[in-house]
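The data below hold one chain only, encoded as structure tokens and taken in the form predicted on its own.
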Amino acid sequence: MRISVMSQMQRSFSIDLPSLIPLQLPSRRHVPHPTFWLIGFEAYLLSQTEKDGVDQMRGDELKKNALLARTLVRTTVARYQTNKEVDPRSLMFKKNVYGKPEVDWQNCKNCNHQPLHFNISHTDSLIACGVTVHVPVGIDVEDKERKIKHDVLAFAKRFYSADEVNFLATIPDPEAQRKEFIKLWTLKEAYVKALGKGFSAAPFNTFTIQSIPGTEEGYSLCKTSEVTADPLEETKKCNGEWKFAPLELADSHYAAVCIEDDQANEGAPMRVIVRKTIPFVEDQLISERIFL
């Protein structure tokens, strides 16, 4: 996954699996004002269909964020093509039957057809793009200061499973409860996005995300009907199909990454690499971690 930092504090992070091979970015270019140059250059990278879609959006801020998000996807995917000959402009995209965007590899010139998957998420101040090899990926980012208009538990009862609501109810401090609500939201949304079938196919209250006993940041997925009163039995039934990585980005956002477990890796841990980047200008390694 990848994050871009613009002068207006636009950010995006990059998380990938071990098989991805990062390519060298072009050297920094001297421009009178980097912000205006980058916005113009990003529009140059987009297809006509993408440009038309951006033009139909209302508000300069919304249009700018759309440009940044689409540029981030194009430059990130192009960087991880091992033949080093892929022009970000040449990438073509399509949507699956549920509307999730994906690369149209059959119509990609000079691509080596790596089975790359990507997903993108953004807030007003951060854009994140996750890239994986072989397996679907979902990512969600939320501002740590996101306010919840209603009572947290009342709001959770509308969207979360009974077990998740009960977990939140055990947290006495309102601020800590709000933060845990947001963290749980990122985990649940990342799973739904990795599933790639839209929210109607996996309503939030039909599955439970729960911590794995004996781990600090391990989480597993359970269908509502699979949750039991026995924690050991829960772990046995719920582990294995999906892997989760909770993150904090730029000290200002909670994020979560979800990938489908690759059976070829026989349950190997997920390695997550986070980079902060401005496409074609800056690329900085932020962290590299292992999640069970």
Given for the second form:
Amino acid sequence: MRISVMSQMQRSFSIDLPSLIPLQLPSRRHVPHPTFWLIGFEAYLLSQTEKDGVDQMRGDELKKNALLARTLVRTTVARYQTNKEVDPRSLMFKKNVYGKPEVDWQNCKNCNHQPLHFNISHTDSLIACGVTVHVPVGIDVEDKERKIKHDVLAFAKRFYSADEVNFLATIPDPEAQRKEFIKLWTLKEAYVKALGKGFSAAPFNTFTIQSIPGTEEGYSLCKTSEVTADPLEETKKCNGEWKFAPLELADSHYAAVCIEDDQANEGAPMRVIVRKTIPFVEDQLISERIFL
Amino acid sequence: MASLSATSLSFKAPSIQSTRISQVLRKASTFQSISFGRFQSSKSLRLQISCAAKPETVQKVSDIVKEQLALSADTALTAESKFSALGADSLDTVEIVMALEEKFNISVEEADAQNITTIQEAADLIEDLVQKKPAA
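Okay, that one was the form predicted on its own. Can I see the form predicted together with the partner chain too?
Below is the whole assembly, all chains and molecules, this chain first.
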């Protein structure tokens, strides 16, 4: 059980944009057994609400995961305070009217109000927290090997847009098809989470995310018209308001980051920095890339 | 065939606010005089009349959830178990909804699918939808 905590810890990432200045992490304290210290420290960081949330999880693995997720959020957001170091414990969180978690700057003592946005996603073995400045962000991660219990195309026909179904249908190899399905899932989920209005505000079959021709990793969002019953007549409104970055993390996970294009930044490429983090212990730059 | 028995309204619906319950109770007395067809077509009457779902429905939902989330057979699930507390992510929830649609031969709308967070809620919604299907 201890070993699994550490491996879970080693698989947590933070993703952020370049204008954030990372602060030095607090110095590592000497402890006899890092695992115990980490667990104790994490609980110390959390608010009562968060601890209750952790307790609600059924089973030790899930509890640990929930604990790590909250720790990652707090420590990551706290790192990106400019001017001074903020105690991760002092951060306050709230939910927007649709239930999306966000930082409650007003109620945070000693915080400078920052236009920071974050979003989090996790699987059994990896937790990702994305932080942006000024623009909403959504992030989703999925295990690459995740098996879909249903037939992939049947599943897509039920939930995805017609264009996406057509795209998946052109992939002859079932394994490749499953992988593309999952990649598309992370992109769509990242968009809905960036939007922050709940799943029903943007049902999956009302928008298409497709790759931009001529690019390897560029994706764009097109809204499909719900009115026409005939898929051939489907009108689409494609806009550049949402930017996507598909990623592979730790060779084991697909991830997608979605941000709303800031008016001021319109058209500017998105720079995504990926770090591998063990809160208070380790921080390693993994990659820094541009997405158009 | 509408099988709402107005005599035994045993509401076990923690997610339903008290205003809804009182509305349903008021309508219950006139229910039997409303034809099934008219009831169905009126969206405003489509309140979630969630009487406690039958135990067998709850059991079937539990089985599907256990399978989707790969829980061990002896995992104790209660009707109040939340999907998220069992480790379900969004993809799991959607797969569960799809499995429920197949099992019960129903169609769940996005908005309803979003509101299912526990086994009880899923079972209640299923029975509601099954009840509303046109008589075979």
